[in-house]
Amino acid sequence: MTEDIRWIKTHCGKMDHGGCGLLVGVKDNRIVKVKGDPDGFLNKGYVCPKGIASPERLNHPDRLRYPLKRAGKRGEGKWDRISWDEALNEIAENLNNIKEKHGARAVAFGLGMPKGQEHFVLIRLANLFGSPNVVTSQDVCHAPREITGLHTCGFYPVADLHHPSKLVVLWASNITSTNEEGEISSMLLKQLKEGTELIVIDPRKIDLVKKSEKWLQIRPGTDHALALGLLNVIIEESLYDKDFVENWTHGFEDLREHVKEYTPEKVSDITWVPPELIRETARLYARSKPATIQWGNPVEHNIHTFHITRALICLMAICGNLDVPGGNVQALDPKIMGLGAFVRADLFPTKWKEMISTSHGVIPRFMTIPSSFFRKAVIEEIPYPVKGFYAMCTNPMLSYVDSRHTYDALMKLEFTAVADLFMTPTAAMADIVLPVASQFETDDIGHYGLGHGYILARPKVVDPPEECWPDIKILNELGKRISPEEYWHDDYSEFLEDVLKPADLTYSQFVEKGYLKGPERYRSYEKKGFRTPTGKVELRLSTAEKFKLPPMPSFTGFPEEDDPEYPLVLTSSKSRYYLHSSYRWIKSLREKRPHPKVEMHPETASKYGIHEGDAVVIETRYGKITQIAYITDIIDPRVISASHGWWFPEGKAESQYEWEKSNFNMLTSKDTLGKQFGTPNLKGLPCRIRVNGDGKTL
């Protein structure tokens, strides 16, 4: 009866980067409901489908319930049941000897994208350990954005959707789709019903276009060509914040002659956006006070992206954006322990000499390491060897850039070691398994370290099942074992409260307050400067030649050069239903999106003999994959759109779920990178289709 159930307020995560407040029903230890909270301090009682799905993975019964130990060859699918303490004696073991003989650096721990607090407790753990190298895939997610954002004016500017703006551009964001780190849709859905105005900038035609004053429809890869163009007609028709710019701006002259050359015509050309569509989209820009650039992470797809933040954040300050309310705003944290200090970062203080990031010169302050610096460092054993691999919440055969590499980084490796939900194409790789404990069944602490000024309560709202632990738990007793203990908790949960006690508030308090936000700040820039060398924003580096960075921001050409031979452009998309390669055991979300579909023109489709509902090969220079024909005018007839993070959890350990068959990342190439962030090409690949000769299912 309805009476029975027990409603729990708490937030989502883990489903996307989350953010939306939640009600969750609870009864006899089981979710039978959840709907969006109205009184969510982001979503007002938004929630897409993803957050109605949730529930459906505590119960799966495909879940992994209890450690496992390789039991046939690496990959082969054979497993034994082991206990939690076998398990984390054998890790400890096995990362214990490698550290013996080959140094901490030689073990690297590997995650995804940020869910929630384990993110920084296995920073702790590498910390701790002694190993620098933290794999994650923040090269081609939030990374350029913020390092960029620092380098350039001293903080990473976030859109600031809590206050009205008189335009946003939404620049590679598809935000009814998928939640950007916490920008929820539903706080834009406001603003436009209250008068914003709102311009477009992706390949795609999305759902927001019909809402939009403006639609570029840009080449993939070429954004800061056109960020360089629109610079070009605000400079040239005097439309900048001319008090900015004179007080609070270093190399303004030095922009102006720079991007002379990136006229509209030139610029179309590049982009595929008509020259007067350059000129009107500038001008609205420049004249609407205030207007705020949300940002997607394809802005980081691509060998080019600190060019592409480089010129957006010089866009956001000549026109006066930055630091304003409605703006990109420099968003302060509450009251709470910094990321430093809960990392233990004080006891490693010779880390960003030892990373194996260092030695391909990375742009400084960049604390992780990417995908292809790792594998080149466990295969080819530059700068040196790395030879155990610890990894949560990541599933690198998808979701690394080039997967027959990760493969066979994989198969070098002498021991690995993954926690996850279930058993995915790298969990079926790995020498133990770890089962963990979901979101809505253990407390967490969401949004921390993400630079949105704000964190989130997510407590338990279910038990696990018994020998599912949090992975915060894991690493708790895992760093008792492979480090010194006294700098670990008798209870994980501990984390929670260490993260709370400036703020003089329990977990329980927070609990009861859903969430903290920090101070709401503007224009400290006139009190203090920016925190750059120069005290201003750099349009010019003042630091280049320091740090061997490009002093401006350019486009040097496309992510890859056309070919004849792969005559059209590739990009992908991520799905509402999923969140990369996670969650297509959920039933109700596969009812939905059942088969990788690739968008395709009607024109292309014809042009190629391709109909609606055939198995598609999409190749590039580096492989081919197979997906299902999707023809919609939504795409323009010079690209295809390919889904992104597919595999196929009906299928067999032994062949690790059919990795190959239709995983993007089949399709791209680890070698040609970018200099700053160790970026790869993820958009803007040139391809050729074809239908599948095989047969028209997957």
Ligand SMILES: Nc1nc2c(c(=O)[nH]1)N[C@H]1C(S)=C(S)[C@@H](COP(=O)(O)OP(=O)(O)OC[C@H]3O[C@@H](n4cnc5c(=O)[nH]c(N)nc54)[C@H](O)[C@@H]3O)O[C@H]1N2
Given for the second form:
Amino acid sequence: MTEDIRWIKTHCGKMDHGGCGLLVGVKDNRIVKVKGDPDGFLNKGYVCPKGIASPERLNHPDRLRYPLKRAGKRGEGKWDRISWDEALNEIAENLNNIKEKHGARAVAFGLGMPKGQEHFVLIRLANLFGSPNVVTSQDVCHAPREITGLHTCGFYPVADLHHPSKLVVLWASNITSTNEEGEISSMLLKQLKEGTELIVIDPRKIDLVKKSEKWLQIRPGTDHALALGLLNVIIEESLYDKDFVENWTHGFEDLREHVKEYTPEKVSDITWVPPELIRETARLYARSKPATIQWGNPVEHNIHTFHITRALICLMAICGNLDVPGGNVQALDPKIMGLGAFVRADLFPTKWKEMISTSHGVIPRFMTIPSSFFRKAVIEEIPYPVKGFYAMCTNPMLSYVDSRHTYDALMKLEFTAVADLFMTPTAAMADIVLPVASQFETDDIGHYGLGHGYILARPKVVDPPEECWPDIKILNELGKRISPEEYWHDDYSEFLEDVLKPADLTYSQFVEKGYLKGPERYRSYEKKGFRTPTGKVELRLSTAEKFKLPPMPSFTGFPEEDDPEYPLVLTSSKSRYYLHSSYRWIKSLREKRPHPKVEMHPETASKYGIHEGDAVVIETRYGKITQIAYITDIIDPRVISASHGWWFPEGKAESQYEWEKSNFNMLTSKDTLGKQFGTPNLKGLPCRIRVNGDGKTL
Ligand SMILES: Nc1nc2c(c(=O)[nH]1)N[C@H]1C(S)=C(S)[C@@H](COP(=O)(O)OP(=O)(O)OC[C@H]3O[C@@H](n4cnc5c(=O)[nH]c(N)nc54)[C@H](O)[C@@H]3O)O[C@H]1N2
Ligand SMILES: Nc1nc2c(c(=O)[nH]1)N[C@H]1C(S)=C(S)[C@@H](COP(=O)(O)OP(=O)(O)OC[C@H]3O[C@@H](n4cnc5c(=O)[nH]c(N)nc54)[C@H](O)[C@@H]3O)O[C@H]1N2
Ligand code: SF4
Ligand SMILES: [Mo]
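Form predicted on its own already given; the form predicted together with this ligand follows:
Complete assembly follows, chain above in first position.
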């Protein structure tokens, strides 16, 4: 039996940002087993439950297999099967018509979390079509870290887990569940075994707390206050890196004055972290060299994200941890085609001026459109109308803040096409639905454009079923219909060859190598300075006036003010078994996590008469949902943590699979947004809870 199995090396993708090297066992064009590849560049044999379950995506009986055209009213769940030619012509005709009537900018292109090379082919398509509006989740995912980094120190400082650190700070990062952006947790676990110390800053007692020196159980949404408190202690106690500060920072004296008010006592009142623990944490971080901050996504789920990310970079800088091995580094790309060239940014020099976001005064260099601004353009036609939408690798009905608003926008759009593996609440609202070939079914490149300094080969291992097409192929054919043909290839796989040409490799040679990593160069600033206007790390932003940015990181408030009507604080984390709203339909994963769960402390549960397993109504000022109570002391009695991304694939198409019932984004608001990134509050929201009816049903 086992002799018939062919083992193929590839890298995991699309179950998160990807990264693990896999050995995939194939028999008769079907994947029979997946194992972690012991030679995997990042994972050395590690694999998570999603990785193991990932082939189940491919053979699911309800997977989309043919292009579909809406038959009934929008969202009614009635479809006709059509051919690819009909589907592509229909999309092209609608998008071209909208362009003719309202201009190219009236068509928006939607993307979710970057999953593979198709992400960049879609941005290229938007550029060639002439639309400046690519809507992504970047307002709540990575743009605040990346772009604040560019403005403060000239690069995006990522945690360097490739070299030993004396100390790792997990700041809002549940790395053993999320392996965030290819920071595979096995890399950290190896270091911890070898003596690296750990600090965890998280409102929940995550698994790694048991391996940590210190756990700071922070009040959700107050990370800026905590970071300023640490800066206060480090400066007051003169623990900072004097040489680095003197030679390579701009505005240190201003920072010294500015953080005086953030005493541990004051910060403790805001964050609930005891003052002595703030002091000890500051001392341990400042004295450990090198130390790295693995900063996670919740630092971007708050209207104050610019202040949080600024304060954290100041912390890295004054302790001498920027651009040193084992610190927070500028990961250099291998010699491959640059992002700008790949997406043909050169053909669209006026993009910044024309983008929806520019009229909202976002921070320069932030080139994608936050979901709230996109929907404002659709619904209120501000700053101009948007009428058409092509969405790929995304499920906005669940992932955008304020889901009712998404529903309204999808109802109002003149034309929407969605490409996915499965009928989702968003696809169910489309006019055309396209069936895609996904990971394992098409050649792909992983980690391009993510800023971690490597790319990974994801060669195809099986053929896709029936009429499923890779996204790149769809975009290549659509591109020829809605933009100048000369920019598209005869064979879509040429796009992968393009990326590799500067490295003098073909795709198959790249597959042989498995991955490409950029050069390891540190302290580049010693030769060239930092890529900021002052050539230094800008503790005080020299561009503040010019770009209307706050010059110093400050505590600018809670995400929302306290409200006695809503006495608890709501947060969330990603589930280890799912990717956002994806894959509730994979049986083996669903068995592991069958319901959306809301975590609460035993004291909280008893105060509200809630028992383990009860259906609980969670309410904020904006809406209410129901989830199942999970009683645990990993959480503070004043906080609850609900699940994000829940819809019910077993539900009915005509009600978009019960998208309202348990969906976290029914509890969030599009109306209060951070200035620089249009970021909403997804964490730290005032809320209240009660048992739902008899507590038996969701
Ligand atoms: N309240 C709240 N909201 C959040 C977050 C949160 O923590 N809380 N997190 C935010 C973050 S960090 C992010 S990145 C976003 C994520 O937002 P999205 O990326 O929109 O979320 P997903 O649920 O992953 O949707 C991905 C869709 O892509 C489909 N898909 C998978 N593979 C392929 C493929 O190869 N091709 C195509 N065409 N489709 C594919 C999946 O089936 C799924 O329907 O959500 C954000 N929204
Ligand atoms: N299994 C799985 N893996 C994923 C994803 C997924 O959906 N599922 N999504 C992928 C994507 S797109 C992203 S962006 C990353 C995100 O991965 P992470 O950065 O790890 O994000 P989260 O799981 O949202 O939150 C991390 C931790 O922050 C804590 N937290 C919540 N609120 C706060 C707060 O206000 N302050 C602080 N300091 N901590 C807080 C949570 O309790 C949680 O333990 O993961 C990627 N990997
Ligand atoms: S951690 Fe991510 S890349 Fe690794 S197996 Fe799991 S889903 Fe795949
Ligand atoms: Mo994300």
